[in-house]
Structures are given as C-alpha cells and as structure tokens.
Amino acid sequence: MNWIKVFAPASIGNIGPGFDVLGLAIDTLGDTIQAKKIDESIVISEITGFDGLPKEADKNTVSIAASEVLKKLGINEGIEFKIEKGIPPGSGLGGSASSAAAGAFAANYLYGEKFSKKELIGPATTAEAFVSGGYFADNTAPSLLGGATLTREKHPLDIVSLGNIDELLVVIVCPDFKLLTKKAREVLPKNVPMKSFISNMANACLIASAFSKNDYNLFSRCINDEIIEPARASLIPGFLNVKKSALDAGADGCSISGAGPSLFAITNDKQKAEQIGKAMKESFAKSNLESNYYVCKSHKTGTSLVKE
C-alpha cells in the first residue's frame, strides 16, 4: 500500500471548568502524519514542525497507539510514520493526543478499518497517559471525534459526543514557553470547598447542554473555573493580566487550554475576536512573552484521511 495521510485536530481540555470531563476539537491547529505498511516493527523517519520529539517508537505517542491498535487487532506487521508537528509541544492544546489520535487512526485505516473512532479512544488515551502521566481522555476523544466531548467514565471509557456551536469563534493565544502537563497536575488541590464544587459542576452541565442545544449564548455563561484555575494560573506569567485583556477587549469567557499555558477567549464575532487575540498577544508582551494567536472554529469532524 502506498502512503496516507492522516490530520488529527487540536483540542482544548476541560473547557474551563469541566476538568478531566469536557474536551473540545478545534481546527486551524492540528499534527499530519503519513503511514505506510511496511513488514514487521514501527518506525518514525522524519519528523518536521518541532525539533525535540522522540523518534523511538517507545516514547512517541503516534507509535505507541499505532502499536496498540495493533495488538487489538493481532497484527505482526509493521508502520512506517513521518510526523509533521503542528501543534507545540507543552503548549496544552493536545499536542501529544492529537499525534496519539493520528497514530491509531492510521493503523487501523491500514490495516482494514476494523474499529470506529470511538473505538480508538482506548488505545489513543494509553498513548497520550505515557507523555502526560494520567489516564484522560478529554483530548483525544474530541480530537478523533471532533466537536465537544464529555467522559463520563474512564474504566471502562464511556464517551459522549455533545456537539457544535456553529456560532462559536475560540481565540487561543499561545505563549512561548513549555508547560508540562505533569507539572501543571503537581498543583492541583488535595481538597475543594463545596461552593466551588457545585461552581464548577452547574457550568460544566451548562456547556454541556449548550453544546448539545448549538446554543452559543448558553456557552458564554460557563466559562468559570473555581478550582483548577486559581491553582495553575501562577505558572502562566501574566496570566491574570492576559485574561482581563482578553474580557476587556469583549471576550465573553476566557480560561486556560488543557494544563496551560496556552489560555482560550470565547465570542461570537469576527471583529472582536481579531481584537481579542491582538489585546492578550500584547499583554503576555507585557510579561516579557513572545506570542501567537490563532482564531479558530470547533473542527466538527475530527481525525480523518486527508485526501490529495
């Protein structure tokens, strides 16, 4: 078989204050790779985009789900991947679960489309626990199946998919520097006080439903994080600062993507959202922080076959 190509999206973890549960695809970021069959082991040979990403296949999260649908399947042969990065490393925008979404989809396209995306969320979330040290699926089930998604349970995985908001415009300002998700769990609280549970838990049920009702005003009430926030929002310099820019320049919500340091500002319009990114570029600026803004949509489809 010749080469594929396969585009797995970014994604935003938790939404705010759904941690661990909600997850969201979005398009204009995303990793491509190509695959092809070769006759017995994995092998990455070319990996462009970011320079650091491990080429053995042990350590790189499109092999290790690669190799776990595989087992699944009970194949002995071999892949042979090349990596085009798209998505920067530490940056929490799914970085390694996208390459993990990639890498499964791709072994199980070649060797004869056995399971359904939902199917390998399993093996893709195995990959992406190596790099980010827990077992969560909050990126790679959106990444695979695009759209929001929600975990209700992890063993075994139970997977909702809850939808689209079409009038959604998300803002994700990516600063320069590296945030292991590892880290960013370090300084999570051991205990949290039961106003800021039930907090979080109305506006996580409340993207839910916005997302499954395509209702964009319901959305921009939900964008409130009482626990995980406050807890990392030191290790993102400026990031207060960064945040209050974006609400005042008519964010309707604004939190921190995945484990950070990348944050996401909400809006329904186009015009505001050039703004929005502009006044956060600017802000970290302020913090000494080189950065980039994206504006992007929710990527409906997920991982798929590019076709040329």
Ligand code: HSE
Given for the second form:
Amino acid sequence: MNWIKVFAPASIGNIGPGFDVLGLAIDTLGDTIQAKKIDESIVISEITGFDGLPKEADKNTVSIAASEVLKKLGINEGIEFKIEKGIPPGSGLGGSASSAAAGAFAANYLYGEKFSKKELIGPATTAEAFVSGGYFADNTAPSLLGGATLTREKHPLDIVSLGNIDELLVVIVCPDFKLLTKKAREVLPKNVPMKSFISNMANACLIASAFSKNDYNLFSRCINDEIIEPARASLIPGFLNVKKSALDAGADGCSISGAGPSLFAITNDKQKAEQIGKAMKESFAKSNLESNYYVCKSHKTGTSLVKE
Ligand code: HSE
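Same protein, the form predicted together with ligand HSE this time rather than the form predicted on its own?
Everything in the complex follows now, all chains and molecules, and the chain you saw is the first one.
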C-alpha cells in the first residue's frame, strides 16, 4: 500500500464552562499527516509547519496514538509518518490532540479499519495525556468525530456527539506565544464556591442542550465560566481587554480556548465576525503581542482521509 493522507481538525476544548468535558471541532485549522506501512517500527521521517516538535516516536502524539492502536489490534507492524503541522503548538487549539487523532486514524486505516472513530478516542486520548499531563477527551473526541462532543474521562470513556449549531461562527484569535497545558492546569483552584459550581454546571449542561437543539441563542447565553477562566486569565497578557474588545465589537460571548492562550468569541453575523477578529487582534497588539485571527465554523465530519 502507498502513502495515505489524513486530516484532523483543530478543536476548542473546553467550550467555556464545560471544563474537560465539552469540546468543538473547528474548520480552517488542522493537522495533516501522511502514513504508509513499513516493517516493525513506527518512525517519523519529516515534520513541517512548526519547529520544535519531537521526531522521536515515543514523544510525538501522532506515533504514540498509532502505537496504542497497533497494540489494541495485537499486531507488531510498523508505520512511517510525515507530519504537516497546521495548528500552532501550545496555542489552546487542541494541536496535540489533532495529531493524536490523525495518528490513530491512519494506523487503523492502514491495518484493516477494525475500529470505529469512536473506538479510536481512547488511544488518541492516551497519547494526548502524555503531553498534557491529564487524561481528558475534550479535544480528541471532537477532532475525531467532528461537531461538539460531551465526554467523561473515566475508563471506559463516555462519549456523546452533540451535533452542530448551523449559524455559529467562531472567531479564534491566536496570540504569538506558547502556553503549555501542564502550566495552565497548575493554576486551577483546588476548591470551588458552591455558587460558581452551580453556575458553571448549568451553563455546561445548557451548552450541551444548545448543540443538540441547534440553538444559537441558547448557546450565546451560556459561555460564562466563573471558575477556570478567572484562574487562567493572568496567564494571558491583556486577556480582560481582549475579551472586552470582542464583546464591544458585538460578540455574543468570549472565553479562553482550551488551556489558552488563544481566545474564542462567537457571533452569527459574518460581518461582525471580521470586526470582532480585528478588534481582538488590535487589543492583543496593545499588550505587545502579535496575533492571527480566524473566522471558523464547526467542522462537521472530524478526522478523515484526504482524497487526492
Ligand atoms: N481541557 C483541557 C484544559 C484542554 O483546559 O486544561 C487542554 O488542551
């Protein structure tokens, strides 16, 4: 068999208050890998797109996820990978999870497609845990399945596909610095006030419901996160001003994407989306941070083979 090509979309996970449980696949950004069968070992022969990612097979989430899939299949074969990184590492856009999703998908495809995409979430999440320091599927699940997902990180994982909100536009603003998930998890509070717990729980449940019902207005009323966002805000220079600039430009909600430092804002108006992106970029510049913004929709199909 020759080379195959696989694309895995970026994701927001957590969506606002749904810490470690709610995730959303987004279009525009993603990782692409090529893979082919070889004898015995798993190797990465090329990484393009971004510097600084490990080529060692036991350190990169593409190869770790592939190795987990081969283990699950009970076979001792090899794969060569070429990785085209499209998601900036350490940006809060689920880059390591997308790589893991692509690696798991490719291994399964090359060796007989024995598992469903849902069954690949476990191996991909094990691989992501290697770099994030925690076992949670709020990026791997949407990246593999597409749309919004609800997951519980117990063994076995509980995974529910929630669907899409058709009119939703997500403005992602990605500042030019890395924030490691491990570091962003160290600042999390050990105890939570009951009032904040109730507010976040209600909002997270309502977000799940909003995606299931394709209800943009309900979603737009539920982004507020009283627990994780305030704890992480100080890790992102200018966070409060950037968020304010998004809301002033007409966004219906704004929060940190995953562990940050990217922010996401939502609207259902194309023109406003551009204005929101520009306003957030200008605001980051006031904190001496270059940034890029992307107007995205949800990625409906998730990880898939690229047909050429
Ligand atoms: N849910 C995780 C976090 C995702 O927010 O720490 C990190 O990519």
